[in-house]
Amino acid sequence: MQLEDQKVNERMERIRHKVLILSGKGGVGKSTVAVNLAVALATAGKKVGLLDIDIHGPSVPKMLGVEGMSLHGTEESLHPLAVGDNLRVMSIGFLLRNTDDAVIWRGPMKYNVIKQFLGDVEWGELDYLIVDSPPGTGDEPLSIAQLISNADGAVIVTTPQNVALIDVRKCINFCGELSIPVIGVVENMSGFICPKCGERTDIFKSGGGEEMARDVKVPFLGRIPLDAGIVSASDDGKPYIVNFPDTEAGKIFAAIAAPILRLFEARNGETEKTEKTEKTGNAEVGATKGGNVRIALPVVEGHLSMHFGHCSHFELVNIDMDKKKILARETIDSPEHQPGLLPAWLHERGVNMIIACGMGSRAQALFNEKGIEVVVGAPSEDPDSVVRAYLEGTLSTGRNVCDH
């Protein structure tokens, strides 16, 4: 046992980051997420592993198009599907005679096959493990969880209706449990645009996933639409990512993977490189560069914060500069003053821009450092207000008025 255990620490220790990906309930595409993020990474440049742990129900190698591939190996390890370039994908499903063949199996059984799944299969160096875990807090979770105790933390999905979120709270105290971060919750299935006539209907209600994310204090980190695109190219076996990049779903799948993205970045100091900007005369100040941008805004009271360290909490608006729309939002209270502690802070939560009212140049040196862009002069008004003028161009700017 002892021996195992070190294989899979080995195996570990290759791999920069492990990110689980998880939900309180079935059927509400957590596996369609993990596909989709783990494309997104390896479309990136990243090397990356998907490890699809539900044993009674793996979906992964028919979302890929590669059911019925055959894998290869030594006496001594196995080696995972090469899926392109980039990534590297391991399943029960690869193993059983037939798709149709049910795996009967208790709890150690499972536990084993997992451990085996990690510390012998050969994945090489990885940048990322993605891990599509089964619904729910029972054996498959758990044991990916014991066995990869370091692991960066869990992306959760679910859908709007309160029967999922029930559940997802659930999932969000097992995290707690097991000390694994919670990187955000996902709002999958949030609401139907007709193709045809354009009208939207809101089929398992819609905002859920979000209310529930800021009552319990974990980042929100997009809502994914209802869409027969997915579903058919899910079917198909092409990763919706990349078959339709530009697409609305398209786009929060690509949202989604950046906070993931950031984690490499932070870790190995691969920041992006973002124009300084600074106004501090009249001027009128919009987006102009393309891309998702995540912008932190400083907010007491309803409305921007005049001195940016005062704050109550923060405003976090992921936003789509090409298509001049808001993706998602997040409210976090703001932790406990300590000097240089806040753009470490919002650099870990994936925040690339802040405007406020008035910060000091140390403050937007130290945020430069980190790779934030810093637009300061900006008016006290509603933070909704503040980010949809600065996507018109129509953000007004005037004096810092925290400029020591």
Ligand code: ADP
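Quick caveat: nothing in here was measured; it's all calculated off a predicted structure. C-alpha atoms forming the largest set that superposes within 1.5 Å between two forms make up the rigid core. Positions refer to the first chain, counted from 1. Compared with the form predicted together with ligand ADP:
The Cα position of Val19 differs by less than 2 Å between the two forms after fitting on the rigid core. For Asp152, a C-alpha deviation below 2 angstroms is recorded between the two forms after rigid-core alignment. Relative to the superposed rigid core, Lys62 undergoes a CA displacement smaller than 2 Å between the two forms.
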Given for the second form:
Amino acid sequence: MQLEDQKVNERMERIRHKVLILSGKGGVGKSTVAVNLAVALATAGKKVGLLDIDIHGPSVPKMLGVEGMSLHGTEESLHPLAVGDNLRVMSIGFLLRNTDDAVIWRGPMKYNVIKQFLGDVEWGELDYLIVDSPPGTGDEPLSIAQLISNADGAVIVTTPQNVALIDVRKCINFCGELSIPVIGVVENMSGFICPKCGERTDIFKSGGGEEMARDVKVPFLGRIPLDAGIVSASDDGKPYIVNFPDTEAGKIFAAIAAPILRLFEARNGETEKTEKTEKTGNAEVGATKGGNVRIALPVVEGHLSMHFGHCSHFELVNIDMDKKKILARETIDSPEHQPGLLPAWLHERGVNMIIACGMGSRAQALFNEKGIEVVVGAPSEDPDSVVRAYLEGTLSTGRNVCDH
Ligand code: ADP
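Output the form predicted together with ligand ADP next; the form predicted alone has already been displayed.
Okay, now the whole complex, with that chain kicking things off.
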């Protein structure tokens, strides 16, 4: 491994969760979402870094009122600027004399600049790094996604017009190819609410982002209306969410932060589990539950489905955990796909545990909220063998094979 790559990896290892903010094209509000999300997480008490690496239009310094401030550093590292107690900010804009500099760089040069930048910034320990990536799905976001190799997920920002939505599909495919889980889609500039009469006008149409998210089965995080306050907050360098938390837009920024905060809780639970599993090589049977347990196993063509959401039916197995005995079993068809339905649907059917090959951390958090424990990384074998192995304590759980 090259020294520079190693440097990037070392820096990234000290950051618990990395979230990329992507958009199909420029000007849709990607930086606005990145800034307000980072501020929302910092306000929730997390240690947050905000990295603005949009080399063609770095706007974060202006949005946070730190434009033109001087950076400190050593030969080896650059120190991000502190904004309040919990937020650190670094922007490629601090280093560019003007944005035209970036435009004349050729591909390999951009890659090297991005890599050096990622390796040089000394974040220290962080709970979250929010990365404001360049727009589109070209070489620049690709370099970033490859360099930040274990990103937890991406938030994709779009406006509701069809032209923008076509680009979002490309973004979703981009994430799929790089195995980056899509945390969700945000529809920005969705309708204008007249500040005088309160009437709503859908200038760029509305709901397109939501419809598309439903089509491609990724979570929809919310619609942010056009709001003159967002422009003035950005221009004045005062994050909107701090000053207008109770407006429609303020509430949606907070709602966007919610699954990312849950990701934190779910991931930390998962890390503990993975550490245990790595030590023993086996899931710890019955360690967390005694009494009777009803397990759901997602099945397709007779074996455990690799992707939790792609199963044709569920095997529901009732087990007496104390006697390690199967009491009853039932097969039920999985319901028509509807985002967010399964946690409630399985809960209503008395399920309190799931054994799956893979499941995204967001989905795991939703099941956990319903009191359903999730075991991931099971082999894609027939459900009977999986349950038996689980009861005998020989179920080998490996990597979570599906994390979107
Ligand atoms: P991007 O990062 O996608 O290029 P920005 O976040 O820089 O987009 O936003 C572009 C411009 O649009 C900025 O001036 C910003 O203040 C404004 N803007 C973003 N979202 C909204 C909104 N919901 N209502 C009004 N103006 C917005």
